[in-house]
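Shown next as structure tokens: one chain only, the form predicted on its own.
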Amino acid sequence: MTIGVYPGSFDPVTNGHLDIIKRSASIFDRVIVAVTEDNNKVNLFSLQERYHLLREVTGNSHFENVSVEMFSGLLINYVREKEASAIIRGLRAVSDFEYEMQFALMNKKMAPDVETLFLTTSTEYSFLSSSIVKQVASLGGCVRGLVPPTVEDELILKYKNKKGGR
């Protein structure tokens, strides 16, 4: 069985990571999702949440071969815990490749039987992540066809709420 790890911290979770994971879950026997605690950013939404969040918009019929798993720690130990062949990664640009080279060949290093597989996003996702979402629902505008409806929900409860405690 061939599995496929893919990292992130889906905060939140996008209409483009969506995409790349319907596409692995088409490459791998088995994908797991693993939402990272440790990931050096100050997330809007908390690990659970995020966790709750991909279950959910995962957990249909589209994706039978895959799972959601929280993590910390060393990613590569992660992946070898899981006896995973390949780590999933997606790119929209150039800088992207430049960023996630880095982390590719520190994790060759560490386990050279592990994979890296980057994905280039599809077109229509290709501006698209996390931070922009964040930055527009936090301004009141429209992230309808960005990210999944459950999401853009829960964008909008949290920026109610943060501008009702002000």
Contents of the next structure:
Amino acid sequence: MTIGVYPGSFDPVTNGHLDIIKRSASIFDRVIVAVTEDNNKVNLFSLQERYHLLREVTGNSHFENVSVEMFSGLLINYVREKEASAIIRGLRAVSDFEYEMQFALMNKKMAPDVETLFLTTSTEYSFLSSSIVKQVASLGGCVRGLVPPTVEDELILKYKNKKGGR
Ligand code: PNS
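Return one more block: the form predicted in complex with ligand PNS, after the form predicted on its own shown previously.
Every chain and every other molecule in the complex is listed next, the one we just looked at coming first.
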């Protein structure tokens, strides 16, 4: 049984992420989408919220062999614990490459038997990131078609509450 781990902060999950998850699910017997608290980032959604959104948007028949989990600490330890053979990462543009290469090589150094598999993003999502979605949504712009509808609703709610709280 081949297991792939697709890690990320998913703050929030976008249609670009979903595309990578869907494609990974046809390569591996099982895909674990692994969401973590990234200590170097201030996230809009809590870890629990990001986990629940991921569960919701992968909860249909397209994603039968996909599960969502939370992890903390070093990714490579988690990957070993799950007995996965590969880490899956999406590559959008050259700008992603340097960081992703460093990330992959460091993980390879710690666990030579675990591969990193890069999937190039589908063209329609090549410009898409959680950050740009948040920026647009925070300023009242429309993100329909870029994130699943439930995520769009949560973004609107989040920024409405933030404004209300000021
Ligand atoms: O979606 P992101 O924010 O680009 O994902 C980055 C993430 C969370 C996958 C990465 O920061 C990570 O693996 N964090 C866990 C801690 C870790 O293992 N760091 C060393 C990586 S070489």
